[in-house]
Amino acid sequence: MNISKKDCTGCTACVNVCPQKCINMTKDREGFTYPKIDKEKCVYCNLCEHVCPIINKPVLKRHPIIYAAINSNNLIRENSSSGGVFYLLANVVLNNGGVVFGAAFSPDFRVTHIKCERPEDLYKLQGSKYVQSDLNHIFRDVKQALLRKIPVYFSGTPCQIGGLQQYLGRNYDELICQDIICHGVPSPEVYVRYIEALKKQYNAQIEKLEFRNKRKGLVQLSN
């Protein structure tokens, strides 16, 4: 692929898109993943840079249409980050025989994109998680539901977005974006050294993590 480091977003279409599975996400010394090409597998089809999307600028829209709403269930909004839309709309599409798919924290708290069926499973898509999230292979996932004609609401970063558009190929009627306005994750590696250091100073397991709870702070941890 003719693109640098420092340009890369790690959006994980190449890695998708490659039939050689020949590109796999690398990480480097501050956490953040890169594709790395094994070369003695690569046939050099040039589907990763046909799907990369800062190869491939995606056209944007100039002139969106823009509204303001806020979830009215006060519970649903205390277990957000904001007003609690995003649970809303993908009520709608699970309701609807739809999938969601978003980022939701692990068993330790590493944060990655899993599939939503059903809608007692939406709070672990809820709450903001400020750092790069495992995409793994998930846009083959949505891929799938949508050649079935499967209604798909995907929430992620622009870059995320960027890069499933890139490698879907084309619009889909059953295909719902969600953008998260980002400015940029922090190192994952800090991240995960922070975590280790809670747990050591307090010698305690960690039972919650919130990035926007400024009442309780943090992390809840119990003994």
Ligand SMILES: Cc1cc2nc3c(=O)[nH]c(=O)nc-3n(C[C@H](O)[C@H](O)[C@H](O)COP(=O)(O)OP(=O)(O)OC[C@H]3O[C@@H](n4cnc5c(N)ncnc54)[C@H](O)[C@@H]3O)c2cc1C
Contents of the next structure:
Amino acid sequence: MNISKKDCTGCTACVNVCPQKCINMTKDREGFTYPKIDKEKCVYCNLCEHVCPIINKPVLKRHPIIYAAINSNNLIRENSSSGGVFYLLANVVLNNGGVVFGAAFSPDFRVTHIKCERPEDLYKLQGSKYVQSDLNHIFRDVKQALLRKIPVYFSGTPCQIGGLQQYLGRNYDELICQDIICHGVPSPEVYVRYIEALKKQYNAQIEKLEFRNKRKGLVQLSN
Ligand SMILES: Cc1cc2nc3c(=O)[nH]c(=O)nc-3n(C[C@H](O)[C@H](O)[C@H](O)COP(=O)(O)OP(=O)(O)OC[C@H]3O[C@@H](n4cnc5c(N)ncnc54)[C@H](O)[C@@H]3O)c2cc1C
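Could you output the structure for the form predicted together with the named molecule, given that the previous block was the form predicted alone?
And the full complex, kicking off with our chain again.
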């Protein structure tokens, strides 16, 4: 694949599209993942290059319409990193029979994208996790849902959304993509080592982890 490591965002579009399943994401020493091709299995179909959002930079076809909004529910805002609009939009999709994809903590506090089908599970996706989320093969799950005409709300970094759109290759009426403003994801390996250091320092297990906790700084709005 004709792309250097410095340009690759690790969006996984190439991994998901590969018909030979011969591309795997491998970690570097900072824990960022990059595609590695098994050249023995590769049939040089070039689909990986075809879907790469760095090789094929998306072109903005029209200027976006901008709205500003904030969730008036104090509790939802408290559990969200910004104005809690993600929760509002995701709830609408779930209540209309759709599914929501976003970043959640795994039991060992790694960050990974999951599918959420019930409003009561949305709390798992709420709140920014300031570390690169592991997408695994989630783009394939998104496509499966869209082919079954299920409404999909996919939330992620702009690089992840770029990868998803390239992988899908066309617009779907049932798909809502929501990217967050993001100037880069911190290293997953530094994060994992930090957790390990905390456990050692306090000789304890971690029960809950939050970034940018608002407990002491929430501005109350009258609902
Ligand atoms: C790595 C990162 C960097 C960011 N940088 C900025 C910034 O520079 N300036 C700024 O204004 N805002 C930034 N944000 C966005 C901001 O923190 C809020 O997430 C965003 O404004 C949405 O707020 P909310 O209250 O509506 O939803 P929230 O409940 O806060 O956000 C939940 C949504 O964020 C998604 N999400 C959480 N963590 C990740 C992750 N690691 N990767 C992909 N998606 C994730 C979830 O899937 C969910 O959909 C960043 C977020 C992340 C994750």
